[in-house]
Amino acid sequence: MPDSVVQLLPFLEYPFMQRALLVGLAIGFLCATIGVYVTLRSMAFFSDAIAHAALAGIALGVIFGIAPVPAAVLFTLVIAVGITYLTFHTELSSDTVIGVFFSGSLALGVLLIGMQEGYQTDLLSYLFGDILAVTRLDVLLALGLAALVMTVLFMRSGLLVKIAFNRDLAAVEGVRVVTWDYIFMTLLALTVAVSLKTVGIILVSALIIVPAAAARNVAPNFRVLMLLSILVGVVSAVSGLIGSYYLNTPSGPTIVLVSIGLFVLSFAARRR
């Protein structure tokens, strides 16, 4: 690191906080795309479930000896097909199966953190997030879902805004619909994972849909969307870190905090 930077920026010297930024940028980035077309698809019920979802997978890693992160994404992949899966192959409504889904993974999370001996600190570490904390994998596995997933967005962008926005007639129009759902899903999934420790799994839900919502306060249309939602995400991320580290605060609660404030001023902009 450039001695001018490290004079303005103290706190890079240490490789924590430099990890924290480039994970506080790719999730802040990640999330506020992917929250655009949860926000359009009214999902937000969806994207909390598979959060503490996860739950359950990081206890299941603890117990098999396998790394949180990892076992938390494959875990709620197979939540986020199970959902799909009973939503279309079955009368019951999506907030219906979602609902289920929540409350038993959240159950087996509970139960199987309970049958660990002793305080488990890193259990709890991640109902809470401690953006600090990341690794060198916790880096290398966020940059690398964050460069899948928005891959795929972007390059079916139009696709997927067709689908949230009138899902009949994309199916008319010969789009696979219930693929692109399952598509959706997983990513969605992946980047719920994925953000865990950087806001933990009480908050990552906040970290989707705050930024997304924070921008159709005020975006004309949906490129603007996109880009104020980015915006705000990352904004949120650095600013909430960087804050945490001055104020001395918890990192994953001052970032949502600070994306809360964001969309009461946008809220405040568009009532103006």
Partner chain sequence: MKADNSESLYPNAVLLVQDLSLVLGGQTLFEEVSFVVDEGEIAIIIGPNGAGKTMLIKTILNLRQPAAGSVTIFGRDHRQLGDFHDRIGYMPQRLDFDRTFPITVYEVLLLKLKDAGFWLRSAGPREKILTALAKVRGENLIDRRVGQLSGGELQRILLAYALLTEPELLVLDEPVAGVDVTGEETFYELIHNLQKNEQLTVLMVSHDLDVVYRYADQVLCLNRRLLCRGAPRQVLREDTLEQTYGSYAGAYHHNHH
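Now that you have shown the form predicted alone, what about the form predicted together with the partner chain?
Shown next is a single chain and nothing more.
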């Protein structure tokens, strides 16, 4: 790190902060991008539910000796597919189905964690995010997964917008809407997993929802909506991490409070 940069941004001296900021940039970008589709499709509750399901995934990973993050990805995928399958194949409304899975998987997670001795400190870092816990492997994993998800999201953005805009129109054009529902959920589960260590289970859906919501207050069209959402996501993640360094606060809540601040600003400036 050049001296002048370190003088200006002293926290960059620490490798853990470098790693955290890299991951922060990646997840700020990623959550804000997927968040645009999540909010357009009114899937905020769904994304919150699968984020909370990650807790049980982490606990199962610990019990069976699998790395917690991949275990969380697998478990959230199972929950996501379960919710979608039941919504399509029963008369129950989607928020009822989500509610059942949400509470069920959260209860399972807490129960499993309780059975593990001496795991509680680690648990807290998964719940609220802990930048000290971000390892070099986490950085590589986060950047790799973020790149993968972003590629699909941008290569297929027209298709995803079309499905969000009107499913029937998309289907008549030959789009396999149900297949894309499952692909989208997989991307969302991966996004949650990537964000676990920095933002934490409880608040990851905030970083998905709030930047898109803030952008929607002021955006005149879809392109601007996407750009502003990404801007809010990245600014929140990076300045939240720096804030948590100086204020000695958990990173997740700090990031989310910055994004909420930006939401309030955009609400004040909203298009009427």
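Residue numbers count along the first chain shown, from 1. Just so it is clear, the structure is predicted and the values come from calculations on it, not from any experiment. Here the rigid core means the biggest group of C-alpha atoms that line up within 1.5 Å when the two forms are laid on top of each other.
Once both forms are fitted on their rigid core, the CA atom of residue 91 lies 2 Å or more apart between the two forms.
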